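Taking the form predicted on its own, here's one chain by itself in structure tokens.
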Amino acid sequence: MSNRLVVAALAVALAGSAFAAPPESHLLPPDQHSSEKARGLARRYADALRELNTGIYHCLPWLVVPNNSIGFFKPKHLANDARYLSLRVYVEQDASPQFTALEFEGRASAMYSRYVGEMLRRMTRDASILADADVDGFTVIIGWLKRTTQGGQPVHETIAVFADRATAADFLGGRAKIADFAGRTVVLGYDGQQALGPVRLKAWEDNFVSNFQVANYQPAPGVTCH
């Protein structure tokens, strides 16, 4: 079990509803944000995504969210000022013998398969993000610990998955299956900073996140995951 699960499991057994809040400073603050259309839709979702932060941070423990990582970010990529709901976020994981062994596509796609669609839909659970033509789309990041077996530096492997609004909503609104959306996706790779530019994706429907349990840990008193 990670650092992070063995504190969260000790606060909830010693502490109780004192840890019910999750750190405010996994939002990007609206001030913080570059653009006056960035700023004006982190106040005007600022409800949802303290949902959002909430939901991951009790509900799914295995899950880091680092500081600023969620919030109206402008995709690189693209041109003007495209505002993306964007979340971050690190696996913590034990190694699997037979994940280490697939090539970056391979571990890549199964991280798309098991997070990307299941954070889309906790991100648009406030339907009238998905509905406000200021969102241009939504951005999921998604980091895992690299396993070396030359005893090397461990490094972190990432996808960052930009998806515009009206390939969010075809997936969400079941228009689209999985495979179909990963295909309509913009996937940037990347190993610790050295950055692999667009990879292709194979995508399938993973019940991971609805199923898996940690071990004798349970959210906070008050906290109801769904």
Given for the second form:
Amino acid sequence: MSNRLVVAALAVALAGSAFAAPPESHLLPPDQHSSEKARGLARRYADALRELNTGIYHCLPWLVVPNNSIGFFKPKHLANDARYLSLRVYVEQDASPQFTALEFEGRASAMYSRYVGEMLRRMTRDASILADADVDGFTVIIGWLKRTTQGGQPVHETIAVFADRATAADFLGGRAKIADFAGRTVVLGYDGQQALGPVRLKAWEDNFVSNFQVANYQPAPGVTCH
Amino acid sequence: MRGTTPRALLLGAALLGATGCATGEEWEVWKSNPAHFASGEHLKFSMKNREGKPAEVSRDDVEQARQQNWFGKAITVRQEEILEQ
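Next up, can you give the form predicted together with the partner chain of this protein, since the form predicted on its own came first?
After this comes the whole thing, all chains and molecules, with the earlier chain placed first.
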């Protein structure tokens, strides 16, 4: 397997102008944010959000970013105009029997461990985002396919993870381990469309995203993932 | 979740099956993650990598397979239930 893809860290290099760009529709356009604060953030960090989108699209192709899933959203459970840089992804996977045999909290803990820290690191590659007082925090929403269907229709399980900026900064700055970080974040669970409310999860170090390579996957010309 | 495998990986595994040049390790991955061709289009995509050429999966191939919507539209929480624009 000669086409090794290392995804621990990512740099997308442009070779000339030929580049298979991911859909811009993954990003919530600045003018569709409902407050001036959010619109300002979306304009200020437009390049960083585009790079986040591009990196996931090309280097983590098993993650699906739905339309309007990257932006400075307001978590519904928070008051005022708290603006969190938010990212929603679906994980396309064939789950192992061990994974599907777990309770929801177990599956959610595994997904949290695997993706939340990595997504946060990608969302803050532009360090000024983490330092910006207008950025109140970060949201990572992760969905995955449930083993059972509902009326023959597939069902997603979802967790929405909210970290205020100080909590995120402690984790990203190495002052909090992932297990401590998980205890300080708010996590809401969903079974299909049904809200499960706040869930308490355990989290552990998981380097899957750093090490996993899709067999024979060849990034688009001009894209380098490392 | 140790066996986590994206559909894209399955595509790659399917291609290996078509080319007949899979390593033992790759066959193990393929055997442990059985999948079906979703459509004739997917099969066509697999076939184009035959004739002894190294199998490659491009980002476009991944997207094409995804758009065939193997498992149908999923029931999931609306983003508006979690976030406000």
